[in-house]
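First, one chain by itself: the form predicted on its own, in structure tokens.
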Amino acid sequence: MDALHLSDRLAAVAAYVPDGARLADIGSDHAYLPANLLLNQRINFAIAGEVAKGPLQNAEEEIARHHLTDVLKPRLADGLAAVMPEDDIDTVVIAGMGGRLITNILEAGHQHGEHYAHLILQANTDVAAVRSWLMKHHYRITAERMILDDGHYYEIVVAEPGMAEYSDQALQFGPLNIAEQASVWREYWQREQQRLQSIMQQLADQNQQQSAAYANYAQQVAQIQEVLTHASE
């Protein structure tokens, strides 16, 4: 992978950069992402932030073999402590990283009322996390998609600024992706159903039907069977 040619996942997130944004790329590794955007001419600036000396340098090095240095800008920074206002960024991208992380970062931008027109979010765990932490930033999810690459799922959360209300179910799941039964979110969950119900068999086998943890599991299953069912509708 490099600026030319991106993994399907960074394509996923690329393709919900709107034409013309002012990007800022937090955890940029090796700025492929935003040198892509501009190659493409998708763009007209980014950010690369990192927090690492070792990712900067490697970001630093590609955004000059794509002679991108007056418009691609690598800055060592803790999260959004990379935007600087004279930046005028619109879009933020947080790529990669788990949810919990991400939200720590959204968290510590956020001290001073700031919002992005744009807040594209690629948590490889908690995502529930995110979607929490939107809501009650004033953020309305705009687009959600999982992808499956090279035998992992990602799934993608877009947001702008806006008030909404969801669900504990929807949290979990997603709204949009309980209404729109895409085929690759319906796969992973029915995975995931299949690896809990397993783990279910294992207790019963162990006489554990009347533990917490069995309980727990079955809670999850159930919670799994009405979203995929719903989709199904």
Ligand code: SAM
Second form
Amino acid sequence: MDALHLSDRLAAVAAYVPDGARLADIGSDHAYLPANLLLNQRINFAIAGEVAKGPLQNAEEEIARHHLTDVLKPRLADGLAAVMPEDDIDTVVIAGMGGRLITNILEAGHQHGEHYAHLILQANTDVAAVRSWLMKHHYRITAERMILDDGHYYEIVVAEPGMAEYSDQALQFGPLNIAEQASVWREYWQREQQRLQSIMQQLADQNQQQSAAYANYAQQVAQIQEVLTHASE
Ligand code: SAM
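Return the form predicted in complex with the ligand of this protein as a structure block, the form predicted on its own having already been given.
Once more the chain from above appears, this time first in line as the rest of the complex follows.
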């Protein structure tokens, strides 16, 4: 992968960046995503924020290689501290991290209560925590997508300022995912359901049907079944 050839995961994230956005990519590692958008003339300005020196150096090398030093600024900073008021950033991407880390970054950057026009978040874990943070901080979810890249499933959540109330079910599975029932998303939850059912079978083989663990798995399976049957309602 390089700035000219994004992985399917990063290409899917990049697709949600609006044309002409002023972008901050937080946790930018090689700066592949902002460099790609600049090279394709989708955007004119971006920040590549990195907390670690090694990944920042990778980003600097990628920026120099593609002669993007005037329009793509590498910054060594923790989270949204990379963004300066004069950058006039309207779009933030945070991708390839755990959901808890993403919410910590959003929380620390929300100290003054300001909102970005577009948040594009790709959490590897704990996506429900990300949705919950968005709801509590007056963002509404405008797009959701699950993609399969190199054998791994990844979720993308896009949000903009607005009020929304999401049920526990919507927070866990995604309000738009439930409504849209996309094939990759269904496939992910069908696999998850099968995985949980095979654990339940193992517990049953050990006469553990009365255990709290068994009841917990059974409840999760029922929750998945409920969202998967939404389509036929
Ligand atoms: N965003 C790229 C992607 O999706 O391919 C890189 C993902 S990489 C797995 C995560 C990067 O986030 C690492 O380079 C790490 O140093 C950086 N990171 C972790 N915590 C951060 C923070 N608080 N602020 C900025 N960068 C952070």
